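A single chain, nothing else alongside it, follows as structure tokens in the form predicted alone.
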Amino acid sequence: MTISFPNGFTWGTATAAHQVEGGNWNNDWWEFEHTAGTGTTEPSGDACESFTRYPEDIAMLAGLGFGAYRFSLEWSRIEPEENEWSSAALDHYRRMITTCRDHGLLPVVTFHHFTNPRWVAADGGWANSAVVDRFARFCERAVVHLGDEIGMACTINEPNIVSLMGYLIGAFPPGQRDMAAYEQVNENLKAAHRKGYDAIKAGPGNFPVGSCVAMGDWWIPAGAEDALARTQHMHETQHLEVAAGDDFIGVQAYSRTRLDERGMPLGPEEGVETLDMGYEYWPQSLEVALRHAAAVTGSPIYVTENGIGTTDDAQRVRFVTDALEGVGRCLDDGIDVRGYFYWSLMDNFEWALGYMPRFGLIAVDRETQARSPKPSAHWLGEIARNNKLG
């Protein structure tokens, strides 16, 4: 299948501060990694040392042919204690943005990607409604320092994963399994998106702002469609609804979710290829997610994350090819998809699973931190350079 993407289509890769920077000891994830019984396989430690090596990483990304870099701000560096602000940290992120600009890359800044300062976590984290104004204040302060050079902004990365994994499944901080807390956290996350969005839009600069929602393909036995609608709304659609009318919606899709007739999760289907993280190889989930996001929000769409954790680079190329063909079908049907960001730029810290999953286009030697682009990096970079698949 040959696909020519629209003029101006954005091609990029993404990272998150805690997964690549290293040394983020002042946030709740660092504490979680070092707490016995959380199930985290290993601590993040130095990660990819990208806090200091970001010029090398950005130059490598640009040299491969991409046009954008999505990265996140580490709230715990910028506001290490409540109402104590680090100009040095803000200057650091401004240098990152400037470096992107110097290399011809669009800087796409995510204001929250899973991590909270320890002082926020100690006061209830996302379960305490005070976090809504705290996050909005952080957005307001950061955008004053950075906004004139930002190219795009995402308020909260995957709010539905923050609530699901942290307050219902217990695999992310604070490790709770409490339906009432989960529901309250979702309300706070939605309110924080709205206030954060307004704070960023009110600051300097003129750039699109949106949210990034974890999505996928959903399967349920015939006749259980009502259970599917309820479950999908709880985990996904409510966060799309609150973002409707924003400058864009970010879609992040990796696989599908299989449900039984009650709406409870099932494991992979027998005979379907599975990946290192335990879920199905299901690249068609991206097309399904794009169509649902378009129907709910009516907003322009960016694929802000899509990728595969694998040690088989040929499988990575196959997965992304299939996913991009789904993007092409959406474009043919008039869905306003404006960009694709592969997750991730480099092999990094994959939260509770540590460094086992290999999502990167660039391999990172865990001993030396040496970066080595994989064949898939050159392949996808060439697609980005030509704005064409096939």
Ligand code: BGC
The other form holds:
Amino acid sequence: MTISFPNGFTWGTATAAHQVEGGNWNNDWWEFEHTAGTGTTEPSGDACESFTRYPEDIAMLAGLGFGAYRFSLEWSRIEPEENEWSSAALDHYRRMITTCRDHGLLPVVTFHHFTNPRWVAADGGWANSAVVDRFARFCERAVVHLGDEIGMACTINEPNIVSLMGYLIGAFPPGQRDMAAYEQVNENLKAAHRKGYDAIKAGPGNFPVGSCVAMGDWWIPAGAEDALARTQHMHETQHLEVAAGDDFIGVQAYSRTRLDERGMPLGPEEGVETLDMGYEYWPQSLEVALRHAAAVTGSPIYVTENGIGTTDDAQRVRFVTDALEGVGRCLDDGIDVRGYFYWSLMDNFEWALGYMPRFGLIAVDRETQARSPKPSAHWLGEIARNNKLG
Ligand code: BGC
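Show the same protein again, this time as the form predicted together with the named molecule rather than the form predicted alone.
Everything in the complex follows now, all chains and molecules, and the chain you saw is the first one.
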């Protein structure tokens, strides 16, 4: 199958500060990694040392043929204590943005990717409604410093994963399992998206702003469609609805969720291949997610994350090929998909699972930090260069 992507289609890769920078000791994740009983496998430590090695990383990304880099700001560096602002940290992110521009890459800035400063977490984190104004103030400060050079911005990465994993499953900070807290946190996240969005739009620069929602393919036994609609709304659709009318919606898809007739999670289907993350190999999830996001929001769409954690690089190529064919079918049907960001530029810290899952197009030697592009990096870079698959 040959797919020619529309002119101006954006090709990039994504990372997040805590997963690649290293030394982010002043946030809730670092604390969680160092607390017994949280279920995390190893601490993030120096990660990929991308805080200092970003010039090399950005140059490599551009050299491979990509046109955009999505990365996140580390709030705990920029506002290490409440209302104390670090110009040095803001200057650092400004240099990253400038480095992208120097290499012809569109800098796509995520304002929040899973981590909170320790002072925010200590005062209730996402469960305390004070977080809404705190997040908006952070956006306002950061955009004043960076906005004139930003290419595109995401407010909060996967708000639905922040609430689900942090407050219902308990595998992310603060490690709670509490339905009432989960619901409150979803409300706060939605309000923070809205206020953060307005704060970013009010600042310097004129670039698209949106939200990035974790999505997937949902399955339930026939006859239980009501339970599916309820469950999907709670875990996914409410965060699309609150973002309708934004400049774009970011779709992030990895796998499939199977539910029993009551809407409770079932785990992988027998006979379906599973991955190191524990979930099903399910590249078709992206197409389903794009169609749902388009139906709910009507907004232009960017695939802000799609990828696979595997040590089999040929499997990565197969996965992305299948996923991109789904993007092609959506484009044929008139769905306004404007870009694709592979997760991730390099192998990095996969949260509670540590460094085991390998999502990167580039391998990182854990001893020497040496970077080595995998065959998939050259393969996807060529697709980006030609704006064409096959
Ligand atoms: C997150 C990333 C994560 C990736 C792979 C997404 O949920 O935004 O931080 O590494 O999926 O699991």
